[in-house]
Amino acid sequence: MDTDAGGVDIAAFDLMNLPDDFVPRAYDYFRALREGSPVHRNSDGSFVLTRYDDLVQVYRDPEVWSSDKRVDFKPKFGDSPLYEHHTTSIVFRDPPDHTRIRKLFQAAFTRKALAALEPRIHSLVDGYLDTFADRREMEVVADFSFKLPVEVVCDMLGVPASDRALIREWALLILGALEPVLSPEQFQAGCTAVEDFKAYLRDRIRERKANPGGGRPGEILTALIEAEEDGEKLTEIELLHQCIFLLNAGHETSTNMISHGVHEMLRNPGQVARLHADPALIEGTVEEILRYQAPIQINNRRAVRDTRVGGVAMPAGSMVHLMIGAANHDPAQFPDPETFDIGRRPNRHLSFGLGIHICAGNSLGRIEGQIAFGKLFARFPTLRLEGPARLSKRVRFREVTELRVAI
């Protein structure tokens, strides 16, 4: 048996078919492949990959490592409306596909519109921690961390406040499908779930071409319709799928950074001390924060022409688990890893990607945290845990299900 010296087996290990403990010891995996099996092979012929420089590789060769889904999730999903999302988000599309997608697309995220968010997300934060202040105990994902992205990304796309549970429910189904393993019962509740949030989300867009001056500041869903590039313009479908995109992705990792950094940032006293004593210290905060717990574990590319990496041959055809968390915990990058510093400088953490794909919503992520770490810390310095946080068994997505603090 291949073992690393805490006795993580990695000769056995394998992404479609994970040990129980595979959550909890993650970042033991993932050293021991980092160490042992940089270039992992899985049962189906893929390969995981573990070291920073290798992702970084895959991340800037467009042209060789496609990012496009067709071939993969055919298997999976069939000619189905989660096959339909997947393939038409702006995450899994090519060049010249996403070029074009992407510049319509980034009508949300220009500086002014993301300027006109900001007082809104001052007044949720300061709201949620005033009822914190007189409840004095917090169940951080449900009154903190969910609500201020969900809010914030419901207020670009004109969701009213009576809707909102609704969308938590979809993103959760519609992303959940993304998990290497599906179930038949998961994979027919992602599937009601797109053609549920493609019926409001007309709705929605209907209402708006009819009053496209209705929306509060910093709404873009008219820009996204009204967004033109060399007389394109984002189809019915495509725009349904970059909203219902929009509104998974801005606000799933979001609220795993946040749910992480609080439980992070309290299991480390010392660090709180520092942000006290150093306010400015709030963007490294942050970076840390994506570092240390990567709100997004995995991404995929797959080879289109025969290439290298990591001195390891691979034909056309070969698909590549990217493991971000492995990467940001990689020493050739990092010194001291493990150690949660929010003075790391530089930290080129890879939790947004790299390259063509890099998160478009990476600004107002960082936005959202600085805002929120900045607010709370700030306000009550004896913030406490009352207990560890609890992960869910999802592995895509480094997601905390509940975490518990008090004054």
Second form
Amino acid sequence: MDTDAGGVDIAAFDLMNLPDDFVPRAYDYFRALREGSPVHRNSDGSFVLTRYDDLVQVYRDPEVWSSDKRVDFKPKFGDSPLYEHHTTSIVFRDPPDHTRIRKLFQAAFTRKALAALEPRIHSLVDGYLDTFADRREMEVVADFSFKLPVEVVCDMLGVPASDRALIREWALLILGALEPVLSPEQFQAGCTAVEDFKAYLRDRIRERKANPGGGRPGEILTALIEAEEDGEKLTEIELLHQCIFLLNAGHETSTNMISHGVHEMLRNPGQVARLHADPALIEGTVEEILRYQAPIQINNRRAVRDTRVGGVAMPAGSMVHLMIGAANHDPAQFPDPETFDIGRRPNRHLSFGLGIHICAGNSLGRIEGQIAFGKLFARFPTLRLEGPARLSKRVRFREVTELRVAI
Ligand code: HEM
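Having seen the form predicted alone, I'd like the form predicted in complex with protoporphyrin IX containing FE (HEM) now, please.
Then the entire complex follows, led off by the chain already shown.
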């Protein structure tokens, strides 16, 4: 048996059939893979990549490495609503479609548009913190980290934040369908969620079309509707799926960044004291949280021609799993990677990906984190963990489901 010192059986490792302790011990597995089998073959012929440099090579070469998921998702999803969604959204398209759709998103993510959102983020965070002031404890996910991103992204899209519970449920079902292994029940629930979400958005779009000036400045829904009305830039189906994708991508990820951030900071009280003494460290704090616990752990690409990664030949059609959490802990790029250090510089983590698909919302995610952590730890410098964070079994998203903290 090929076993490393930590007792991880690398030879038996298979992303399609993960051991029960994978999520809690993910970083042990990543280290063992990086050291013992950095280009690791799964039972289905795909490869798991865990070295920083190998991920960078793939991200930076979209001509060889395609994001188009039609080949992969046909056998998995058939002709279903999940197939329609996941093969239409921007993140799973290649140029020129990707370039066309990404351009339409730009208006929502300019410096000016984001600056206009900042006062709203400040006031939302202040509002949540006010409710903690006379409480003795909170559950971070429900009370804080879920609320902020979903409100912000609902504002951006122009959908009522009062529908956040619905949107969260749909997001979990639709993104959950991207897990390496999917049960028939999960598949069915994911398909229903896509159809319900489309019907819901059609109503919102109808309302906005009836009241075109009703959105707030920079509202992305208005920009996308205009592109759709233009005819050539976006079809109706594309419009619906970009909205679903934005609503999902914009909250699930930031929610987990905030939950993990509170957890890691409180596990390292010295870092909280450091931030308290020097609030200018807030940018580094957010970067280190993102590096340490990447909210998205896996991106995928498929080779369109024969190529090589990490010295291993890969024929055209090969699928790679880019293990972001593993690359972010690669000692070749991050000295002393298991140390959580808010002053770490440089900190070129891959939590937002890299290259043409780099997260369009990365500045927004960073702003949300800086405001949320900055205000939380300034106002409550003596927060204490009441227990470890509970993690879900999902592997593509590193998801905190519960985190109790004494105020
Ligand atoms: C901490 C929070 C976030 C993390 C960790 C994150 C992570 C990522 C990653 C890793 C990708 C690249 C996927 C790939 O290359 O295959 C991505 C793409 C994307 N993200 Fe984010 N994201 C975050 C927040 C947001 C927010 C707040 C929004 C919008 C409101 C957003 C919108 C997008 C979009 C539109 C793409 C697709 C870009 C493209 O394909 O060109 N993200 N994100």
